[in-house]
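Next up: a single chain in structure tokens, the form predicted on its own.
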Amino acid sequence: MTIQNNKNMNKVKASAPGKLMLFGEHAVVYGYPCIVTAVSSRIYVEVEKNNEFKVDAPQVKDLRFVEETVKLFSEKYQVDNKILIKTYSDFSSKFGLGSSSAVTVATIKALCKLYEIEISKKDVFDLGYKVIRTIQKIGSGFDVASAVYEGTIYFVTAGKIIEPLSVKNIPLVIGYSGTKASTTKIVKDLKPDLKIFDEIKQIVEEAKMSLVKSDWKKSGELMNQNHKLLQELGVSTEKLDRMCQVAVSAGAYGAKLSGAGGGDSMIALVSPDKIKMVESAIVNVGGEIIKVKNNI
């Protein structure tokens, strides 16, 4: 990827998408693979030259991600940081769709445009991952990779492998539990279970093949298996479990929590003719449907 800009332009824009974890959460923090897909909802960053550094981002929950990105970018590429940054978003940070990573990546891309710096996707990932690690101290980087590469990717911790998959139009329903969870706290508090992680790895490898083949029935079965293992890890909740149960009862191929757990969202793999029934079932147990498209 090359990011360039017309010369003498003092204001630029860039964007990056949110994400959904399909398979492999938690295990990926400990060196195991996962599969993540980007969503249609995006965060947008506008950068213009200014007489001082200023950030206008009322919808960004933690400005440190923007500030640290500018700091590290300025140090790496030897540019000044006298800029005004404005952001806006298609989605709320409460949904756990990776807003922190998306705004980090979008800021890097906008700075590259502003200062006319050519940069590869891997360079964007490496810098974005450094920002996330600096602030959160933990994390595998899968959400950063999803914001950079988009589509659906097979990912191994810290970007050791970032493999785009040929997967199109995964028929997902996304339900929000109504509870915002702290990913950082859940990951820090989790006691690793290598036996469970090994089982999750096998599911990820099988899902990699079934998704590419558009074998939704098999992919749904693997989602159910992955969710059971996440329950064993203790990261699911009664509400998430109920949402997954009713989705499957309403005709979904499979369902699981998506992300760190403890709240936030679940996903269900659903044939188009059963989407409305599954959505209604999730709403009837107190879930909120998140209307985004995946695998952009």
The other form holds:
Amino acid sequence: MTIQNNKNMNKVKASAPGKLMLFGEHAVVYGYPCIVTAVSSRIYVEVEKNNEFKVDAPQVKDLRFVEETVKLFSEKYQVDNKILIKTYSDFSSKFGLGSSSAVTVATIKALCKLYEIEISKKDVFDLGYKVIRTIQKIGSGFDVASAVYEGTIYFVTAGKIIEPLSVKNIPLVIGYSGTKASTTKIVKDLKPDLKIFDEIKQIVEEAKMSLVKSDWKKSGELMNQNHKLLQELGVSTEKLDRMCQVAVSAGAYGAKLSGAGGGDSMIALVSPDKIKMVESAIVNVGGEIIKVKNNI
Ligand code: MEV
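The form predicted on its own done, now the form predicted in complex with (R)-mevalonate:
All chains and molecules follow, beginning with the one already shown.
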């Protein structure tokens, strides 16, 4: 009975989470490690057999991620692409939570279900990373890995190391700065500074230990240090700096921009009793609080 249902399964659903970069952005593009955590907000993809290829994805800012995924998947696994794809999202693509990588991974997972193909997480990562590289030409793949492996991971460029970390319930506040940044442009324009990248690597290695120990005080200090180095790299903005500064003054253990910089969002590590104060401090300087639970 189950097998028959499976064979007649013409419509399937899959999903993948958004992410937050905790430590190590930019350096990770150049062969260094980073730490990224998945959030509870997800993108959902529904795929059904159809008489032609069609995509209905109003929340996806760039349909090429879905189209390229279907193209590479059908070439690799020798399946046709006569399907209708619909997407739904818990979060707006403007926040920099990784909607492109999440929709790419969710599409691969849905296609695997539809065609009953079993592939490993590493295979999903490799295919997803290929899609992202084909379209963006640039990027470490940390966001794809986060969408595939979920939880909190230690990641080295192009998936050379993908190590799930045993970290639970990181108490984060997320503030959106109000401007959308182009990750591709910022990454392309950045002048690599190996001295700064080495310092960032040290922070990532220390944060790997402090997060596993739930040592939020130490992790917060490391966030402040990481933010300073990102300022030196020239990727922060006055608004992001201000939001981080007021978060710390209001009692956060630490704060930093999260992602490419140039806009998008910042994160603050905050003990639960101080969350309200930190959130109002961020709002008072013009930030918008994004409500997502991390560590799913
Ligand atoms: C962007 O969210 C993070 C960067 O490190 C780029 C990447 O790793 O692909 C700046």
